[in-house]
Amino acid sequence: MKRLLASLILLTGGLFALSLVVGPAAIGPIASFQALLTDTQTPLSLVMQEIRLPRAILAVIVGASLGLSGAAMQGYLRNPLAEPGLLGISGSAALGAVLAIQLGLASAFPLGLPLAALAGALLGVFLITLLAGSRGGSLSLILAGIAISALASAMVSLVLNLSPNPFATSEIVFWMMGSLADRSMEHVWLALPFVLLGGVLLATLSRPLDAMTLGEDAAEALGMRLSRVRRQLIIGTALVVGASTAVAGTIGFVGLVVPHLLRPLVGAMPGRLLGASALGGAAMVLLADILVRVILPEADLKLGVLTAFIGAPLFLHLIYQTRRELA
């Protein structure tokens, strides 16, 4: 386990460094890092400090959030197909952002869009908690999440359908594809407190998730308060996924695929999978964001599109492999 975590840390650190030096301008890594560490107001130092550094930090934040929340969701629901979007939090955050764009809040206030997305995520959490009830089980939580996700998706479609402004419609569509381009340190400082708080809440679920592999009755017999565990899971997932969606848009498959890939390497223990999935998710988003800049730099390829192209074939391969093992 320690070797796996060390390998993931080295991989994430290497991709982070690579993300800082990859870009449309043909500038060497030594010059790039010198510009990053100096305070001179040269164009290169501004690019490194105001564009590339926030983008790389946000890739780590978003990837770690999605990977961690995906592992926690799969462990709690004891379902390898569970992922953060199942609770409808990302859909609620997307609805808040869409309304901000459509009503002009995003253009009137620089942080209006991410703040509206966070408000949408918090509203989604409130509705999920209200629908699922304080004593509801895993099934009621799933059904409440599906209902909120469907409602948010329908309202986004309604806004797009009734939008009289084609420019706002275009901006909404592109934002929902997910991207880390044109982000600043303001976005980092906005998302970081929510991600840190939510990450702590999810990371401390290690023991309860391990206990729940024996079943809910056995976990309660071991002294786990499942209502508290579920509340902690919902709030933690809402904070990390809501903040990530607020600053980067909708990025799929990370929370679904990364825990799948790493589960065999941690002995299929949900508690051990949390930290590994956070590092794996950060590495996956960093890699995808690097590829976005390399494959079609002039076409503004969206990050969410590329993660889907990476994640879907991997997930199909995992399904095929699982079927062969069960045959």
The other form holds:
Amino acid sequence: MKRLLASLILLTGGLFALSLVVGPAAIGPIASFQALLTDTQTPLSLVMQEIRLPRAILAVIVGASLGLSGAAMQGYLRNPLAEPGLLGISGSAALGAVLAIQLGLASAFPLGLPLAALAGALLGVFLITLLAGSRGGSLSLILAGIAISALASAMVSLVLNLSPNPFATSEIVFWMMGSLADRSMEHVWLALPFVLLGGVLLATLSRPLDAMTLGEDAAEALGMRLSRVRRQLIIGTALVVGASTAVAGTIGFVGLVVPHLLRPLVGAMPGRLLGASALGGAAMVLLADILVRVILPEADLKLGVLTAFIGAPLFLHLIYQTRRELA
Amino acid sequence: MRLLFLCIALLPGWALGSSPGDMPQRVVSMNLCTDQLAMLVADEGQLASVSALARDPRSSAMADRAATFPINHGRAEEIHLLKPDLVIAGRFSATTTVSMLRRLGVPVAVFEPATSLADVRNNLLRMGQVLGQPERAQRLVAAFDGRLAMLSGPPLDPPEAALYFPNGYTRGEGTLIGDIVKAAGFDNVASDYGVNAGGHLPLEQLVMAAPELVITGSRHDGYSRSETIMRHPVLAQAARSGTHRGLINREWVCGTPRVLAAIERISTLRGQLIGAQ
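Switch from the form predicted on its own to the form predicted in complex with the partner chain and give that structure.
To see the whole picture, the full complex is given below, headed by that same chain.
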């Protein structure tokens, strides 16, 4: 376990450093890090401190949020198909964010954007837990997710199409697929407090989630208050997913792939999976964000494109595995 | 404003014009830019309708004039019902509508969008031809050329400017706004990156180019994420003389004589820069 965490930290750290040296402006790695650490007003240090650093930090924040919330939801719902993107929680957070931007709430006061996304995410998780229930099977969970995602993305499209702004319609892609291009430190400070708070709420679910593998009755017998666990999960997930989606759009499949890959390595204990998935999610989003800059440096390829390439086949594989239950 | 006086000064000349036999009597324009050219060149009563966009003061430099004309939305059906004897369209405005109108037997004159100041001249003259008002078009061109010669910045040691628009798009010298900036006496950073027409210029490269000035367009109604790049904190430090946000879209999106106002605005900036040095 310790070795796994150490190697994940190493991987994330390495990808973080790599993320800082990849970009359209060709700058050598040594010059890059020097410019990052010295406070000179040269163009190079501006690029490093104001453009690449926030991008790399946001990749970590967003990836950790998605990995952590995916692992927590899978643990709580005891279902490997649970994930904020697939269940429409990211989608409803995006709807909240889009409404905040279009109604001018986001520019009226800075916290308007993450708070509105938080409200959207909260509604999404609430609906999911209501529709699927904690005992619900995979089928009802996935169907509820499809309904919520479809409704949320339709509403996002509607709101953006109604906007008087000529650019709004083209932003549907951003909200559906996610991107970290041209974000600034302002976005880091906007998302970080919410993600930290939600992260703490989810990380402390470690013991209850382990207990729940024995069944709900056994968990209650062990002194876990299930209603409290449930509330903590809902609020924690909404906080991390809401804040991440507000700054980076909807990035799917991270919360599905990462816990799935790491589960065998932690002995299938959902509690241990939380920390590992947070690190793994950060590594996956960092990698995806490096790849979008390497594959198509000019085109602002969306992150969701890459995560879907990895995630969708795995999702199909999982459905294949659980189809007896689905049938 | 000065240009408005110019237009008014030209008004008496409108009474002249060529023989009415060979000129179209019911002209419908369905593109923001041809709308404005047509309003400048057409005779009283000759223009039957302009596009709805021509009334939007953010995009149209002649929104007030456009308010006196019936509007259309560029749909084949409504245009056919107006019974025009000539339709004027832009190259990229609704090509299916244009082919439909042609099938219905309506003559359509298609105008290329202006990509240079020379195109302003050419499109004015062509508008004069298709509307049967060549003299008026020539007078407008002469006035345009005279004013342009007065405004054009001397090409000695031009400072570098970068044009930066929502979603990180820049425009090079092969565009109307690029030509405007050049005429106002600036070098365009986009050419250093091989961008001649429009293209994506990553924020990083903009910062590394360290231009003297960044020039961006005016904001649109409503809100969008695409425009937040114009508020990125690095833009405040990227250019030595900061970021100029006063470029008004209606003055440069169309190749009409109104681009002179944009040239005047930008060359004033250049004067301020040189004065500050």
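Numbering follows the first chain given and starts at 1. The shown structure was predicted, so the numbers you read here are calculated from the model rather than taken from an experiment. Take the two forms, superpose them, and find the largest set of C-alpha atoms that agree within 1.5 Å; that set is the rigid core.
Novice: Please say whether, between the two forms, the C-alpha of L81 moves by 2 Å or more once the core is aligned.
Specialist: No, because once the rigid core is superposed, the C-alpha of L81 moves less than 2 Å between the two forms.
Novice: Determine, after fitting the two forms on their core, whether L314 shows a C-alpha shift of 2 Å or more between the two forms.
Specialist: It does, since the L314 C-alpha is displaced 2 Å or more between the two forms after the core fit.
Novice: Align both forms on the core first, then report whether F253 has a C-alpha shift of 2 Å or more between the two forms.
Specialist: No, F253 moves less than 2 Å.
Novice: Fit the two forms on their core, then tell me the C-alpha shift of A108 between the two forms in angstrom.
Specialist: Taking the core as reference, the C-alpha of A108 is shifted 8.2 Å.
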